[in-house]
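Encoded as structure tokens, the following chain is the form predicted alone, with no partner shown.
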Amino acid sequence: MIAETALPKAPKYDDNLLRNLGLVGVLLVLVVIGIVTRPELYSDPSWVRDNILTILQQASAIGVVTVGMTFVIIGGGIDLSVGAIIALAGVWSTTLATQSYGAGGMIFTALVVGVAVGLVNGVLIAYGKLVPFIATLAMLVSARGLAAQISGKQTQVSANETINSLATAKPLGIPLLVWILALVVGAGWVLLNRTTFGRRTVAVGGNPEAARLAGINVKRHTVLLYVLSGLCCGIGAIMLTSQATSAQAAMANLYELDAIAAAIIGGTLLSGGRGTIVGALFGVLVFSTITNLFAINNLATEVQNMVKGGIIVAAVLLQQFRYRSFTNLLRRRNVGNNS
């Protein structure tokens, strides 16, 4: 058995920096489009500042969820149930019984529900040997159904001022939700790049059998990845509840697709074994900026969705091209060294 300590650290690819710079370039292009289409707005410095904070706040909840999704995908899985988990956690945390325990009870409930559902996903996939797509798709339907049953298909209003104030508080002039996003992203970056957990995640996603032979408990680690995703969903549920001051079974609709798309655009390989937290964050910001750009220009949501779909397809094609080029380069180098 190979010693686990012999495993390499999370690989660092030269094109990660280039990809991130490319995403920054995309953001700048979107800003230029905004300036050209709505010059009267961008000529006001105070509006520009407020608009940047608005984009960041809109990206906060989906950004937190994307961090968890990135870990799952790097580990070789997929989670289609994140939106449903948010809905279930949000609805459960805003019932009258839960709200009677105050803000602490609501936050605790949301986190526990998220972790519990993530645990069920992980167990079904790791020990039940279900395909991640099927297991999480089934959980998507089940969690939405349970959320609808708990809420009676009604919107549940949050009467807790502490929870509601999370969306309006601005420490140092920056929305609290943005601070929460920064904290989660920072913690995710450290976890992926500076801990054994991160190295194990890359190893499991890259080659599960090699990871097992290296001494990693692949099944247990897979469960932990889905628990982490559920935890991020619990945090996201509280953030969305504070923004809307309510929760319902239909909340966070299609969040799973947005999170997967943001992770892919950020350079996370769908087959696992590769990805970055910073890149995923840039992916979230690109989508949030596109949404904001369409909003200030009063453009239809349908057109926005088509543009997003085109970006996703282009990102996947570019990712496949770069990955194949990188793999071929390594093969040529190995052949040259062997000869």
Second form
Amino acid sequence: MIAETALPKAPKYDDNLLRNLGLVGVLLVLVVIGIVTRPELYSDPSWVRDNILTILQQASAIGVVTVGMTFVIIGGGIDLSVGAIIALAGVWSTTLATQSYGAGGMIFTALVVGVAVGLVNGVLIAYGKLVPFIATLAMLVSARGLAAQISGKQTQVSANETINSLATAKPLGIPLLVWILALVVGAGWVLLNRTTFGRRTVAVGGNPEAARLAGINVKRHTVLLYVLSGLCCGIGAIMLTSQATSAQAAMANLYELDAIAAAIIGGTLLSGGRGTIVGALFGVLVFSTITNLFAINNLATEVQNMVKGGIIVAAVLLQQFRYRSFTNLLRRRNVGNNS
Amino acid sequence: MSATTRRRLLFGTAAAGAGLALTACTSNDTGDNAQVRTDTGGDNGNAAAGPKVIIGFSAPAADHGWIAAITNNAKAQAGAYSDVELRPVEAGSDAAAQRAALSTLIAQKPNVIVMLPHDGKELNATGLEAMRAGIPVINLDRAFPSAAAYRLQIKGDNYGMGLAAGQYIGEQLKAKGVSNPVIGEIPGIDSLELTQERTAGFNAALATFGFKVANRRPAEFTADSGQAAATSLLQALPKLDALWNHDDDQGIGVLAAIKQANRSEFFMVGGAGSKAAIDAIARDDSVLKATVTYSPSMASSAISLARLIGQGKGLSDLVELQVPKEITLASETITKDNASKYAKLGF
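Which structure goes with the form predicted together with its partner chain, now that we have seen the form predicted alone?
Up next: the whole complex, starting with the chain shown before.
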């Protein structure tokens, strides 16, 4: 059980700041590599502006999902079903029947599907006592299956101009999807750092038994965390559907891994009890910037995936060194060898 | 393992199983499918009802439109013959599952087996097993390495598809007098052999004009991955002359990305030949000016040929008394000029 082995530790704000500065450093390095390798592109200010907005826009849907994922992981769980929830919400909201209710009906459907699936996840985990990994893995398979069933395995094109224009709209020169990302990240930050809900999330993830003894309804809180993740997936589904002007059962492929990776390199402990929303956002931006860097240099995506993997490993190693001393790390390894 | 943990595990597995069971149901809705030969009566000698043929059919669970069309076409074509009984078996999600399903099917001794393998190499032994059991195997699209593993292979031409796309783009750019064009490419899943063949054909055709691809961003045959790949590509190439997108289904996302980036200085060629793409080409209101076909109608033809093989008949226009061993469909280029002719063949 993940939560039982967790070492609850009060988050230190200077630590978070340091880590986020580190991620900003990584972003800067990536940008500098871009400038050095493609100076002719970076010499055009309007291209640079477009490029930043493109990176942000490409990070928007996965960024929203990562906010929900960060809450779940801080709360001691994991949600492997986020990609599948997006697919189910996307497909359900683009059926001909749903589309006949207009943009409002489509958005409502996506949000309700996201929340409902999150609720099922949460109830299975909190009250059915399923391990989060198993429960959400089962949901991953089932939700994609249901999405395939509903869509007849076809790509469902959105004929709704309002939905499709969400991806083209640019209030104040900034894409609407980026505004949505900013809004969700802002709301997530407030929720985690300035509300009882946030404090409880950290407590439940750090040590559920202590949290229970302290009077927190751990089960109900766990359900709420998965509902929150589902809601984020519903929002993400609308964003992705508007970008692709369509939805299908195979959409948002492997989003769960991208979201978990972004949360982890953003400083969220996989064992729960610790994490930051801003760090998770930087994690998403690092991935999005790497994608951009590889694209403008026409480099193979296989290498890109290797670099992403390397960054995840580096981030987790950093976490190990930061929170346990080096000798502790060695001792842990010895224990592992003996058992 | 404690009792509770075991119970949790069982609970989870049951839920996962329920999900798989859902996946296993396939849609039978074929609608007015024009990818099927329905004129199965008439004066064509081969069309006259003959001895009953039981055809076993296996294709991977559909995750995108093309595979879905393959299964739907096979079912619809079988339904058009009074002397054909189709026994579809679900191929599951990987080669091992398909092998298991086919073993069961072979034991039922159908007259012919039509299969689209998950992977030709991995299902080769199963093809051999069926052939040895005296059941002719028709390999659909993904070739077996061993010639003894199939009676007939019918497939699309991936290399030819790339060639056709490159040829069209080369000719158009040459006609426009562009000397040093910037050409983009958005393939599908890059690790697949079919993607590599398409790209090889594309590069070969461009090379004859002295052109080459400036940037290549693979997607995953889905619209959202196509949108992401195209967004990256457009950002990398501020000025573009031509773009080949391998798959019309992911092309929905590619076209969306082009619209979102507000770009129109280039023309685009699609791949596969979906109905939406052919309609867009006919309307001529977007950058999409052509598509090169890779039609799932091959599944309909495979069923027709399976019936002929089962009845021991050949193709009536050919001299030979039996159906040939290999058929490779030509990749055709659909443009505004011939879009009306192909409109009914879109899937």
